[in-house]
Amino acid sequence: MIRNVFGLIYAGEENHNLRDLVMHRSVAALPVGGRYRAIDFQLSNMVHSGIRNIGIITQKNYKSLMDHLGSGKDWDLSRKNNGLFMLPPYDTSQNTSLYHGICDAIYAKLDYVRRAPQEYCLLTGSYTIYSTTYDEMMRAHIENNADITMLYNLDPPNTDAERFKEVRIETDDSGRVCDIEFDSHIAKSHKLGMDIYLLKKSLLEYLIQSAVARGRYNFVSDVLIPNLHSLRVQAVEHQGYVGRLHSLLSYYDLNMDMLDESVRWDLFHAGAPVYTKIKDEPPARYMATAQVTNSIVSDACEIAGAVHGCVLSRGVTVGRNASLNGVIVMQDSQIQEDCVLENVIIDKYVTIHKGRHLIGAPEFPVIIRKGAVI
């Protein structure tokens, strides 16, 4: 357990590659795996590591995120000392516009950083999905006398035009980072950064103030890369499953990956559990005509049709003779009788009327925005 660390989660990422999914919510609030939100994984990882002081920096569309997190009691973060802190924008006379980047966001919240009694900061984004504890990362940080330690996983270089701010690193035999590629068109390294950094609070404050004073706001290109040879930057490999929410396709693939038993085991069972907001709802109800295979079905669903290889959030209704294959359906949406849906992402509160056919491709799923009536 690492208790001399506070967590700082930047939930202000904007990614238009996620299209309608982030029209009314932040990336951190995206529903994944039926009953979870993206932020649940970061919070659970920190809590299981013994971190009890966590700040979440928001920027836009954070209403649903605040509603989901509440006081933090579902993560045991509703406390008199330390706990969960929401850090919204526009809360000082100096902070009167949108953040230019993560450095600008942290600079606006330096008062929270300075008040934190812990010596170290664990800085993360909110679009990476994985399950771990940070004890090994902390141990490696101290043993290597590192200034900054970052987490990475092995992933083959890709040429996906929808990739979002990829950070690929090269290390020497001791694990020290010797080169970083940021959003490169031709990536050389298989080591893909996970947007997780451990460093002393005093160093973070110095680096952020130095960058902002020079009009630089990106943590990787404006802080890490220029200081790569003056600071000791170490890298630690995460060997489990890692999903990233950097495009519509990656969101679809992440949810489909969760239908794989080995991925579910790695995310939810191999380590500590993933906590989320508890809702007291009845179990799913399966009618006599229901056919369900290899799917995630959440509480309060009512199924009378065929559901194969799908992820259904709470309160979803599937009518008689409806056929769903490779479909992600978010909370309280209704698919009426005789509908045929394949490779579709359906947001919350959507109604698909009787007999509609919506067919997408696994590489290009159809997306139905929140509240739509088809």
Given for the second form:
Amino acid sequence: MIRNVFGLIYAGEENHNLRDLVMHRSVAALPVGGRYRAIDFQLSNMVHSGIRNIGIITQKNYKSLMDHLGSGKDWDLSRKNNGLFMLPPYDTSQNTSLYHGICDAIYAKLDYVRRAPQEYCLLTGSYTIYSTTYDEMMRAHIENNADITMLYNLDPPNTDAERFKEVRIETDDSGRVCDIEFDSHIAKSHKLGMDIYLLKKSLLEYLIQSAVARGRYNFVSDVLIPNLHSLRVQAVEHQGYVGRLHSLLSYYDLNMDMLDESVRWDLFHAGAPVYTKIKDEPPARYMATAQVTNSIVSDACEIAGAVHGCVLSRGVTVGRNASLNGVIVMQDSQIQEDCVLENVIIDKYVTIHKGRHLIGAPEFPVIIRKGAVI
Amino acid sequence: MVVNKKRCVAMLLAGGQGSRLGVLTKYRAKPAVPYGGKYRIIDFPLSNCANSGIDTVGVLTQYQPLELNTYIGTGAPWDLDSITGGAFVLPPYVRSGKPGEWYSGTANAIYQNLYFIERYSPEYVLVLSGDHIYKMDYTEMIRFHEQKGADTTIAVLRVPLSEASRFGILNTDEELRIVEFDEKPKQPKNDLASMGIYVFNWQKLKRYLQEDARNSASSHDFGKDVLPAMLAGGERMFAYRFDGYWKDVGTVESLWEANMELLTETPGIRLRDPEWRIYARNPNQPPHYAGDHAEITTSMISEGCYIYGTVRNCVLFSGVIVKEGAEITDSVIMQDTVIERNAVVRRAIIDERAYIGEGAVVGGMEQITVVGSRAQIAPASRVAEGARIEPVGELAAKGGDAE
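Switch from the form predicted alone to the form predicted in complex with the partner chain and print that structure.
Below is the entire complex, every chain and molecule, led by the chain shown above.
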């Protein structure tokens, strides 16, 4: 348990690679794995590590995130002391426009940082999905006498993929980071950063203020890279599964990965449960004509058709004789009789009328935006 | 201490042993019996209270209270953890200067908690039982009570005359005013059966409870003693007709049937009802997973289940694992039970955390078979149809003394 740490989650980053999925919501609020939102994993990781003070910096489209989190009760974060703090943007004399990057976002919320009674800060974004606790990271941080400790996993560079601010690192034998390739098309390193940094609060305040004073806003390119020699930046490998919401395809892949037994085990059953908002829906219903294999199905679904290799969120209905293959369906969408869907991502509250055919490809899924009627 | 005055306080009688449920109630009270894939019976009256705007609920427990007490907690899952109200578990206790005593009857249980109710000086007290499955808006019943200028209102359900002799029947006049109680009549004159749901004017009820407590000949039961005494005392008592779904799951057969009924095309009770949600404590499990060779038809499956085998006409609670080649039909499988490879389960209720070994055969086509919680069924063994396999206590399961 690492009680002397507060969490700071930057949920303000925009990522247009995710297209229609983030038109009305922040990446942190993206539905994944049937019943979860992206941020559930990070919040659960922190809570299970003993962190009880978590600030979430938001920027645009944060209504769905606020709806989801509420008081933080479902993550055990509705507490008398500490708890969950939503930090939405507001105009002040120092802050009059959109954040350029994480540095001026934190700068705008320095009040919160200053008042946090914990000595350490765990700083993270919201588009990396994995299950762990941070005790080991903290132990390594102290043992290495590090200034900053970051997590990475092994993931070879893929030049075809749509990248989103990838942080690839080189380390020496002691695990010290000696080089960083940031958002590079010609990256070589297999060590891919997980968008999470542990450091002393006092150091964070200093680094943020000195970056902003020089008109620099990016934590990796403006803070980490120029300071690699003066600061001891250590990296710890995370060996479990890591999913990234870098693009539509990586979103699709992340959900499909969850159909794999070892991934599901690593994310949901290896440690403590992943917390999420409780919706009080009844169990899923399978009708006499249902044929469901290799799929994740959430509460309140009603299935009368064939569903193979799919991820269904809560309250999805699949009509008789409909056939779904490699499809992700978000909450309360309806797929009527005789539809044929392959490799499709269907957002919330969508209606697909009887007999429609929508065919995508595994490497190019079709996306149907929220509320569409087809 | 200042406590807000409440219009209505609910008292939920949750001490029922449910002895006809046999092995299912050896280690839990009847209201804690699981139903419908994620609920316990007590979720229904508690959710009804929350949905009716009644935020102060005393839950009277006595028999095997631990499972129920931990389940209810602060009442937060039912939204009852409010500032001025709450869910309060009220076990029997020792008063200063008096010997402690168990709740000797339903009326005595309320009598022993007069002080709890007095804190709120309510106008009405709603007495509920934790034994039935139904959705009911209690505010409508209270409105009826007010319109009739009643002292006591009893909710009633029409039953077929042929079955009326199993129930407490109320004989009423045209205005629905009660003129006679007919407990399990051989020759029923009416078809209105009491549902065990009462609204009382608190001041009246208090007086009758105090009189009843002084009467050493009384069995301190609402149906047998207090309600007849009120009628004899000339109080205005009315029957409130309820025509929704109402099910007593007091026996293994009726519990099994109530679950199977959820699998029909249009079940009598709609669980997916955004207007009247039934709340339950949530197990925080991922959505369930159906494997490559899974065959699931006409079934209800909850979060955290892993299905690799065949499931037909079943209700599965959260965290159930059905391995490859296993075949379960017409059964209710409760939380975290594991069905090993090639096991066969038919027409059975398998309680929580049980283990059905590889190739075991449980149950048959006629009578219902029950396997108690944490029971271990050996691989390749056979549990005869209609059998009742005893549960294993929590401590015993962990290698401690038997309870």
